[in-house]
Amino acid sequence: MNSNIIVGSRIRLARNLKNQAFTNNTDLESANNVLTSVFNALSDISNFNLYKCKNLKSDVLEEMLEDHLISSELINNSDISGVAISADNTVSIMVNEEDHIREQCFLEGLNLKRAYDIISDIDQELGASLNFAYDDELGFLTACPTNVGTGLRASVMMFLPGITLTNNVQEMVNAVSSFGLCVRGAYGEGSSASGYLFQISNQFSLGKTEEEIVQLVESTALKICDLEIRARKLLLDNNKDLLTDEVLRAYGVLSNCYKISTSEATELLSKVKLGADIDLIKLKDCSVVSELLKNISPTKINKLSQKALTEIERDKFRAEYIGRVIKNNRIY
């Protein structure tokens, strides 16, 4: 059941170079020197694809953003920023975002410890050739005070329709906050919880070791899983008929609509995903719903169609694409 609730894990490390101004307080020459130094170090340690953001088209940057490989701040700094991405898209290293270096590893399911091991190895190799800004008392120095210390942010992406539909989100937020963690939307600070997706992560980096932070986020995620399972059972016990109707109506619209927006498709697919998870609707392969949710944004629809579409053309293509995939997976 946990694999249906914990969608993915991410470990991120924030690093800066010693004796260099932070990205938001630097000049063009210094920023480009940082970019060159980091790219040279990355070229020596692994087979990354290296991209300067100013050389990438807007739709490519948007797709990277949707896939969580880069941030909107990196795009805003496109004149001086870059990103290194592993061949399997599980590791991305942003350069000249808020900090000089943001190292990230993404893995499916609850895999924080494995993600930490991967990014920690990369960090050690980078640290061997780059001089990181470090204080013996404070730890790694970062642009934002909340990242000072280990510079580590551990986060899990969770699918929480049960907690949402039983109106217990605020109770969860309050409980998580008491552990020094925070709850955000799927795209981090300031984003909404679209499709019942929530990001749980540590709020501060100072005062705990990296291993302690990873363990805290993991143990909290497992507790939230238990709450979600109980919430889903409560929905089935008290509102099974209503929930079944909503799931099947969502499937019906997705199977037969002529056009559909990203937001409506996300809402309805998330209901079908919940229904499949708790056996209110039978699908040959439940993972197709998760794949559809990843591939229905305007950027992804344009890519699938292999041409630039107008908004109405995208909505029509999206409806046809979803309908074809989802109808072929229903078990009657």
Given for the second form:
Protein chains: 2
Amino acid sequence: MNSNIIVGSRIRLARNLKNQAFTNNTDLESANNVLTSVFNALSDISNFNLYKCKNLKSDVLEEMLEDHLISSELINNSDISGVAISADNTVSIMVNEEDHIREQCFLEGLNLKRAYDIISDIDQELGASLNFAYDDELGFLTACPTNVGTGLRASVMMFLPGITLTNNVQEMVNAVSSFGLCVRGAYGEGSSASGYLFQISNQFSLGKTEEEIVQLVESTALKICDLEIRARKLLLDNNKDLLTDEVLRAYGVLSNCYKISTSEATELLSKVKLGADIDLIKLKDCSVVSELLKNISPTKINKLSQKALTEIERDKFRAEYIGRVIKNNRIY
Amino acid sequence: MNSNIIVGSRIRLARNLKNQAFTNNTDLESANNVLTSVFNALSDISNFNLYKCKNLKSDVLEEMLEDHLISSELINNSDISGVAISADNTVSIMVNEEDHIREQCFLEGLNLKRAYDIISDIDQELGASLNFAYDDELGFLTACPTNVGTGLRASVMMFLPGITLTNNVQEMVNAVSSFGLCVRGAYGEGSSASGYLFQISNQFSLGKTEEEIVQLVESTALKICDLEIRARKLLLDNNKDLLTDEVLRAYGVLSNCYKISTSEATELLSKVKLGADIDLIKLKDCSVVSELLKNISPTKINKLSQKALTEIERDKFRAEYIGRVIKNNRIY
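Starting from the form predicted on its own shown above, please give the structure in the form predicted in complex with another copy of the chain.
Starting with the chain above, the whole complex follows.
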């Protein structure tokens, strides 16, 4: 059940080079020196693909953003920024984002500890060849005070339709805040929750060890998991007919519509995903729904069609693509 | 194309017996005498099933009403009223409705002349054994002055989604009125148009011969047909994408939903019917849509389920029934 609710885990470490101005306060030459140093160090330690952002087309950057491999801040800094991505897309290291270095590892399900081990190994190798800004009292120094200390952010992406549909989001946010954690939409700070997706992460990285932070986020995620299971049960007890109808209609529209926007498709696919999770709809293959959710953005649809489509062309292509994948998948 | 637009034709003759009080001004004994006389005359001339309304269960009456075989006024008069229905359900003769006798014939498509011939033959046979109230100057005498004269109402049921969706209903009503005809919803006076169905009929039955009235309604129906065809073309020219999407989504919801009301099902089925008419959706068998439209009322669903269902049970049964009939009918 957990894997239907905890979609993925992410560990991020923020690092900066000693005696170099922070990215927001640098000049082009210093920034390029940082980029060169980090790329050199990275090319020594592992099999990363290295990209300078200024060399990447905007649709490639957009797709990396959608896949959470880079941030919009990295795109904003594209004259000086770069990214290193592992062959399996589970590790990305951004250079000249808010901090000089942001090391990230993404794994499916609840997997924070393993993600931390992976990124920690890379961090140690990098630290051996680069000189990180570090204060014996404060820990790692970062551009933003909230990241000072461990420089660690541990986060889990959670699929919470039950909590959302029973109107318990605010209650969950309050509970999470009381543990010193915070809740965000799927695309980080300031983004709203789409498709019932929420990111739970630590708010501060000072005053706790890395292990304590990972442990706190993991245990909180498991508590929210319980809340979500209870909320889904409540929905089934009180609104089963309505919910079943909404799930089946969502499937009907997805498998037959002529055009559909990203946001409507996300909403409807998320409903079908919920329905499949709690047995309101039987699908031959549930994984296609999760796959579709990752592949219907404007960027992905353009890529799939191998054309730069207009919005209306894209909405038709998306409808046709979803219909082709999802229809005949329902078991009656 | 006409048969997709002109759904059916109806001819109705109003007759009263000489020297008998009109139904709205009668007593029980006189009314029963009328019923007996008419039933006796009917049993001589053709193979009708004769029903006294007071002997019929309310759901049977309700179903006859939905099938247009009787009127709600006949049900209101059920202590004294009756109906004779031909074996093929194309002829019904109501007794002690607003008038003593209302003779009706229903045929599919544009078929007013044939319907008139059928009802006229029956009327002559009835007139040979009953003494109709008739005035040499005015013609047949009726309870309501609008029916005096021929006592004839000729009407066609038309499916007008094009005119409706291009917001031209009022314009059509005005044009029809200027010919001395009127427009009503599917269930006669005061009923609203559901499923894009409209009834076009003559307003007065005095001052024109029967043949002239039939001719006028028929030629007007053909003119409206042209308007509807033009409106559908306009929709396709200006809103093809939107309309296609609505039609396909309607099909998707109908073939997958878990519960659905009569009115929503009527709306969605009518959209699919329109879509099939103008090739926005390809169906293996279009006739099932028209069949469903006749069979989804509460009364019909109760009958089909062989139970007296609650409203929510009926909405589920209806969804399941429609889904079973309509799904796998779309050709991609």
